[in-house]
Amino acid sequence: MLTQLECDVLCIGAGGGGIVAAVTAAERGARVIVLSKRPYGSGNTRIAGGLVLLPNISPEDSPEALMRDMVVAGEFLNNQALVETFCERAPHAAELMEQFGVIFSRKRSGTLAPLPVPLAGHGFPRTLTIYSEGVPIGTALRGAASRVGVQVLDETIAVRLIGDGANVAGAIALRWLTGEMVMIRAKQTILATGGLGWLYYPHTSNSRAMTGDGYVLALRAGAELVDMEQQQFIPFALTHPEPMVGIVCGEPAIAGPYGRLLDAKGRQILTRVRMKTRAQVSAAMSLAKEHGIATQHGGMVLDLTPNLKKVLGTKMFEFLKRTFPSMIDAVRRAYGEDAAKGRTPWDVFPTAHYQMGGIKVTPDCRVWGVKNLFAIGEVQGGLHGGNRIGSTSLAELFVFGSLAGNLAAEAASRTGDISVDISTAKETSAHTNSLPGKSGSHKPIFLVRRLQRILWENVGPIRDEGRLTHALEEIQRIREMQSDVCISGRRECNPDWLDAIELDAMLLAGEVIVRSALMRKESRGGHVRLDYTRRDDKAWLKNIVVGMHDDTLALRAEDVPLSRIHLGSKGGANPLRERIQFLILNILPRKAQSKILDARLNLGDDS
């Protein structure tokens, strides 16, 4: 049986972007349904580090300066029109978050307490922090959705977008706790499904739900994906014990002013780590490992002890421990109290963190080539190019969530009857319903684990043609085994059923990544190739675009329009200015240094 529902706006995904869009549309009078594969208000938003961009903290800052930093850090692959939209609206993101009930860290006086130093890639201090990191964001989102009467279908996975030709008109979904198939007709649909970090498990900071569903839903509906080879690997994650592998323990900033990044032989592999972007640090660490100089746990050594010998280093580490409490707690649990206090080195290696590539959209988040469909958040492509600078993603959810919610509600109010190809909907429902009870040879979760291992080993932080070709061959082998799966016959709360649906999406998403990585014959951003080690602006300042025709992937390269920010532009902090500040500070007596830093870092009793 196929249950049928109808709404004005359907939001697929219930993390930050999806809930913001849903609440915004509901406030405009739209009837809204939200699909959440897991409990809503969770996803990656709930486990976020709680850093939020506010680009008007510094008087010298501006939307133009932020745009320059994002494009330079993204190595010029960014969709600059989309970046411009984001930067113009970013100053209002924090205000909107507080309207939703998110509370930012403040001084005793009640004023905002932003990070006093710029994160890597930023030219100015422009980052706020949230008490308890991502958890209160999820709580606030759930409360906001309840207040405006949004209908939420929990534990519900979208299987296919439906419509008539290039007009999307909702989705077919499985309520996997009950085994009920649902068809939701919608005048406008918003994809907010998050990324695909789970393809690299256990080497990922992402939640269990991030299996690439949204990319595949869009691709099969006629949309195009852009720069899917661009994955961000955040540089500092735990390497052991086994249950904690891949858990993030720090941004480049955690190195502090004097921390050292070493290989297993004690040789420094990168200087001024704190000032480098995530992509730069991850690439250096991965190349060092490729040269056979990793630790016994496969990582590099982050030595923070030099920070403890100077007032500046000690105060900065104290500040970072307070700013990133969950990361320090992870270090404590894995490596002990001395490590958490910076007294002993950390064994670290990059972990999959964020997907920069995604669905190709217009500057107002409408999906190219498909009507009545929006894409926001990590599933959207083009905003970050080849590398994302810290604190942008949470702001992005509220900036584009509110924009898409408003536009979808407005469009829905002008949309008439919804036309749906019922035969396709019934075919999708019948296929999904046929999965329980299959008596093949392979459990879907074992095929998922095999795919994850193949992708990490061959399409992770380091790539070359041989590895990528091997990954493509393995994906095909797993796809052949996919037709011979063993799935429990039960219909209620059947994890095999969910695994089988996710496996199908993960295989296609993985293939898109591999084929895009094979096509880009250079190293740029999160894409590092051993056989093409340099960035090649002459040949490869291009976006790689992927479409699907008759179930076959089609790739092409398009020149990147440099509308505002051009090659040769500089972004990020000024290292000379920081060096001069450090030199002046170190001239002062230790007591004076301590007093200045307590005030600057909000460590003292500010009134």
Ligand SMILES: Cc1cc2nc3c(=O)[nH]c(=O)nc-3n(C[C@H](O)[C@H](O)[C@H](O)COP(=O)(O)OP(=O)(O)OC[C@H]3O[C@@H](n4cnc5c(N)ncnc54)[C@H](O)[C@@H]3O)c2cc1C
The other form holds:
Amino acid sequence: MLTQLECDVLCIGAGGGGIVAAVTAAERGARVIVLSKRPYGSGNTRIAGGLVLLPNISPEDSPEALMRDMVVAGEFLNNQALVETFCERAPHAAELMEQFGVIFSRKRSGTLAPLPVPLAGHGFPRTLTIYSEGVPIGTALRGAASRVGVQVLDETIAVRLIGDGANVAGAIALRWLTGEMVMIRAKQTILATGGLGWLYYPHTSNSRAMTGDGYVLALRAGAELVDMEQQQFIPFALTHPEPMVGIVCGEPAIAGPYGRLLDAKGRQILTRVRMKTRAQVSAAMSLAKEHGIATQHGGMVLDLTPNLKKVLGTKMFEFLKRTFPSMIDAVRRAYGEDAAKGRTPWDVFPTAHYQMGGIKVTPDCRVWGVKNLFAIGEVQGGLHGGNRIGSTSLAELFVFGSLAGNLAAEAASRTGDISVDISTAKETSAHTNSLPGKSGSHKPIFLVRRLQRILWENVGPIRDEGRLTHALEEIQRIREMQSDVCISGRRECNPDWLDAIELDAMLLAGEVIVRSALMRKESRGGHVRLDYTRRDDKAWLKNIVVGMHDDTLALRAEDVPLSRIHLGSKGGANPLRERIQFLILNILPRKAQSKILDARLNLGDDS
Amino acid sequence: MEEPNIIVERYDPALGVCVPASYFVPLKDGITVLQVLLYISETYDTTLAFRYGCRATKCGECAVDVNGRPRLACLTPAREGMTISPLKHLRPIRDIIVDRAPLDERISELRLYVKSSGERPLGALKVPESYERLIGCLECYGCVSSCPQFDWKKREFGGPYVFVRLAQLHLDPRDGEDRRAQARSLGIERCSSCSQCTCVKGIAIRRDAIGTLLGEGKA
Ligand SMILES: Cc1cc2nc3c(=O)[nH]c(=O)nc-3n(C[C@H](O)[C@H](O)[C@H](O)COP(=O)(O)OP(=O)(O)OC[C@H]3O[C@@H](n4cnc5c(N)ncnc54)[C@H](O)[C@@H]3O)c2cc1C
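Switching conditions: you have the form predicted on its own, so give me the form predicted together with the named molecule.
First the chain shown before, then all remaining chains and molecules of the complex.
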């Protein structure tokens, strides 16, 4: 049986992007339905570090400076029109978050306590933190959804967008707890399904829901994906024990002023780690593993002990521990108390963290080439180019969530009847519905695990032609096995059924990543190729765009319009200024150093 | 085959009861309850239904009972002979999955969101320390399993999850509703002589949430 529902605005995904859009649209009077594959309010938003962008804390900062930092760190692949919209609206993101119910960390005096130092890639301090990191964002989102009376279909998986030609008009979904299929007709649809880190399990910091569904839903509806080869591998994640592999324990800033990054033989891989972008550090570590010597756990060595010999280092580490409590906690559980105190080195390797590439959109989040469809949050492509700088994503959810929510509500009020090609919709639904009880030779979970291994080994932090070609062949092989899967017959809470649906999305998303990575014959951002180790601005200042026609992927390279920020622009940290500050500080007596740092890092204040 | 060393109480909706199933899982060093569940599902039975999300103690999806106490599966070391079962006092759906909806619904019914009187966001705000301790609630619903009074069918009693949320709001300097009165109308006095509730993340529910709402101590 196919249950039918109808609404003005359908939000697919219930993390930050989806719920902000839903609440905004509902406040404008739209009837809204939200689909959430996992319990709603969960997802990557809830497990985030809770670092949120607040530009212009420093008087020298400006929207232009932020834009420069994002584009320079993104190695010029960013969609600059989108970045511009973001930078103009970014100052309001944190305000909106507090209106949703979050409280940012305050000093004892009651005023905001932003981080006094820039995160990697930022030229200025621009970050607020939240008590208990991302968790309260999830709580606030659930509260806001209840406040405005958004209808949430929990544990409900969108399997296909429906519509008529290039018009999208809702989705077909499976209610996993009951095994019921639903068709939701919607005047406007917003995709907010998050990223795809789970394609690299266990080498990922992401939540289990991130199987790339949104990219595939969009592609199959006629949308295009841009720069899908650009994954952010965050440099520092745990390498053991087994349950903790891939769990993030820091971004470059955690190295502190004197931390050293070494291979297993004790050779330094990279200097001044803290000043480098996430992409640069991860690339250096992956190359070192390729050429040099990894530890027995396949990692590199992050040695924080030199920090503890100096006042500045000690204070910075104290400060970082307070800023990233859950990461330090993970280190404690994996490597023990001494490691958590920075007294023994950490065994670390990059882990899949964020998908920069994604659905191609206009600056107002409308999906290119498809009508009545928006994409926001991590599933959207172009904002971060080849590398995302910290704290921008949570802000992005509120910036674009509210923008798209408003536009969708307004568009819905002007949209007349919804036209849906019912026979195609019913066919898709019937196909998904027929999966339980299918007999065959392979349990879907084993194909999922095989695919994840192939992707990590061949299109992970290090790539080359040989590996990528191998990955494509393997994907083909797994596809053949996919037609021979066996799925238990139960309807309610059937993990095989969910695995089979996710496998289908993961195969296509994986193929898009591999084909895009094959096409980009250079190293840039999160994409590191052993056979083309340099960035090649002459040939590859291009976006790789993927579309699908008659079930076949079509790729092309498009010039990136450098409308505002031009090649050669500088952004990010100013190493010279920092060096001078360090030098001056080091001349002072230890006590004076301590005092200055306590004040600058708010350390005396337990805010 | 080795002797079984793990019991999973799997709820069967057709029978309406939990059926214990035993498995052998090699308990390597550092292995967690979540790893055990994944092992069972990928070695013996892929239809074992359980939830998990981030593996990193932050999403709250993997709350289950271990030897009768609520735990996060990803945070809890596995032990020989342990029993894993669905959270108590919620409606089991299948295996160790329980229905979250009755508690989700409380959020709108009881207006568990900030009813602000229009303060300027990002302005000065005095945040009590106990707020900082309570706001880490993952909404995993594990606490209700440890509460001898809670039953999802009985709406007149709030239970620990609702009380934690009410206390967060009471301590939120922006919230304008009388959350203590709400807690009283939801039977919080029943908690005054009881302190059996536990939190998988170590929140002191009795002291910081219930104590605050009852007006005990200086809070
Ligand atoms: C460990 C970690 C720490 C981070 N820390 C920070 C930080 O400190 N600051 C920062 O700015 N960024 C951070 N990020 C990045 C940021 O958290 C994410 O990019 C952002 O939260 C994504 O939000 P979203 O709304 O796009 O997706 P998510 O919050 O991931 O939500 C996606 C939603 O879509 C649903 N969904 C998926 N597929 C389907 C489907 N087929 N049908 C229905 N629903 C579906 C999911 O269930 C979920 O509800 C971090 C990320 C991670 C993983």
